[in-house]
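Only one chain is included here, represented as structure tokens and corresponding to the form predicted alone.
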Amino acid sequence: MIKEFYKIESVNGELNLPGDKSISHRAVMFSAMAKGISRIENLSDGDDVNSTIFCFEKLGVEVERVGKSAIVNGKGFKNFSKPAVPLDAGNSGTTARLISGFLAAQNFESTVIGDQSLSKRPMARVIQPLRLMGAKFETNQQETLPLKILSGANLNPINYNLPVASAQVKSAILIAALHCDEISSVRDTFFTRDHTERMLGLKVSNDSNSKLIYSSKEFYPRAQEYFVPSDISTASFFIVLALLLKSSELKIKNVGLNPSRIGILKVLKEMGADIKSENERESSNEPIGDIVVKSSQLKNIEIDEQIIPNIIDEIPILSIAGLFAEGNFKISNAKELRTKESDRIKSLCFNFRMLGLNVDEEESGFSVSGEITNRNPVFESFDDHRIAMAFSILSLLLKDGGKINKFECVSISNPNFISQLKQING
């Protein structure tokens, strides 16, 4: 489906938007390994959770959704059926990731498949801890989906060192160890995403230059109530509209603030932006607030290497911004944006090029100059959601508007993201 955009001259207003994609996804697994009701408030839409509920659904939990809600009536420790079928994650990495580290525990054999996309990408990187724990897996020599986890392993407890910044190694090998007595520990020197050990309650120690999380028996969980946060990716795309737009002024509500996440208002803060937030708090061991954007004049700047895993995913509507902002873009040591839903850094270039701009792309990153002499462009996504909504914000700022090839692919993480952009069209 092709998407046509046409440009707009503000926004303003409120928005609630979807839960935390990150926080969903472990929301519906521990409620699923709960022994017991649990009940989520605010779970995401998208089709990636989706995928995790059907997972957990054919290992025989009970999942009830009504509305932006669900119940969940837990299993319990090791207490899943052998699925019948081959468990498909869909485009989600995070539940193909983190369902190994689950199924690496228990006594029935599993198969984890996902699309075309998924079965692209690196599942290596989780294979590898889990099999140092014991567990025992048939793969392809590319070791990606699918995924076959054989059954009767025994896990060991683990001392790891997380070898590439990915919240969803460090929460398969977590996840795992939650069936061993003893613990296990996993060495983060990058400071990724902690939504993990918050949600567990896992015992972490910090240092200047790492921080070490704890897992055992111990901290299996036990069934609860959620509240997800608004995804902070997700009211990326709305924020970065409303700083770009004249005479905007934009709310909105309930968004996770998680030190870990919240990176990209720091950058864009840095590059002269008008956030502030409010009403701060929160729910489930996760920061939450409303976040408050106006108009403002950007300036680039240079991006710390230190901050990258803290805004991989918000690397491209951050782009955008940077087309917009004085000064060239440039974003370096990023070469994770490769392994994502596409090749996001070959994703984006692609599309900068064909607004006619300079392009200049690396292994690890890119960088964009000149003027835009492609006025009515049609984007490729990349059945790439993230880059579907990026090129839409951009077409909304362009003279003649844009179109975007294959936009459906935005269901991924948010459904309703064009209702979203008719609320606040000022």
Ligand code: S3P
Contents of the next structure:
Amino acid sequence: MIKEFYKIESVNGELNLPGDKSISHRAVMFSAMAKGISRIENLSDGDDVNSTIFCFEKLGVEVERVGKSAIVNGKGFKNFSKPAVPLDAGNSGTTARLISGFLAAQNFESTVIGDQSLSKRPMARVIQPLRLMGAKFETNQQETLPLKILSGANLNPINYNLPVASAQVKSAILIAALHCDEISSVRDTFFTRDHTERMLGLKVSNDSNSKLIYSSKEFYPRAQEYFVPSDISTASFFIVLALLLKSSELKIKNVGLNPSRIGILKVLKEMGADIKSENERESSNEPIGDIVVKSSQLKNIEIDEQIIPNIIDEIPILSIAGLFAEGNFKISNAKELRTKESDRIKSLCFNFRMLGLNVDEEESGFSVSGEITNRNPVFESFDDHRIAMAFSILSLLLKDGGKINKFECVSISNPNFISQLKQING
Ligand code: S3P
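Form predicted alone already given; the form predicted together with the named molecule follows:
The complete assembly is shown below, putting the previous chain first.
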């Protein structure tokens, strides 16, 4: 489906956005693993989290969705049933990678599959450490999905140094380790998002260069109530829109303000953005608050390598902010962008070239300069929700608007993106 956007003048008002995708996946998984009833409030309504629910239903877990909440009747330690069909993770890397850690410890065989995009994304990064723990897999030469996980593994604990900045890999190992009596540890030098450790209450020791996270059976999840904060990654599309339009002021309520996720706010503030957080508090062991954002004049800055893992999902929309900021936008040291729902370096460069801009594409980043010359752009989403939403925001800022091809993929994280835009466009 091609979606057309026209220029708008300003946005104002208040928004309540869906629950954070990363936290929602984990809330469903940990509720499914715990014995008994858990309740999850403000669960993400995106297709990705539905893929996680679907997989656990196939493993015998009952999940009832009531509006924005879900009630999960969890199975408890190793009480799951062998799935009769392959477990379809759809487009969701978090589902495929985290569930692999869980399945590696079950005493039945299972297969994880995914859509075309997910079937190209690297799984070796989770297969390798799980094999070191004793898990047995059958896969193709490239070690991509489908992934067959053979039964009967009694996993051994592991001490693992994370070789890649991936919270999904870290979490897959920590989840597998929940099935071992003895303690495992994962060293994370990248300070990736820490929802798994917070939600499981894992033991963590910090030094200035790394974090060491411990996991074992002692931390196996218990049934509980979760409140999922609204998704900072989803909020960032609306934040950038309000910053770049004139006479705009937006309040986004109950947004997750976890330090491992708010790099986007830090970078935008350094660029000159007027963003404030208020009503800050804790909910389900996650910091949360309301974000107030006002129209601002932005200037491009040098983006530090250290902050890349913290802003990895927001780089598409950050590059749109950079396009309208003084100076040229440049991102480096972000090779991981090539392993996302699309090769995001390629997708972003393609769409910027579509506008007639000069684009310098490198292996781990790109820079953009020049003037927009194409007044009738048709952007490609590459079936990537964050690319579709980033260029929708850009289209709302262009004099003659713009179109997005294959727009429907926004439902991966935010099926109600359009109605939220309508709500704030006075
Ligand atoms: C996620 C981790 C990140 C992120 C993804 C969600 C998670 O992926 O890009 O959207 O929930 O753990 P990587 O672990 O591949 O960096």
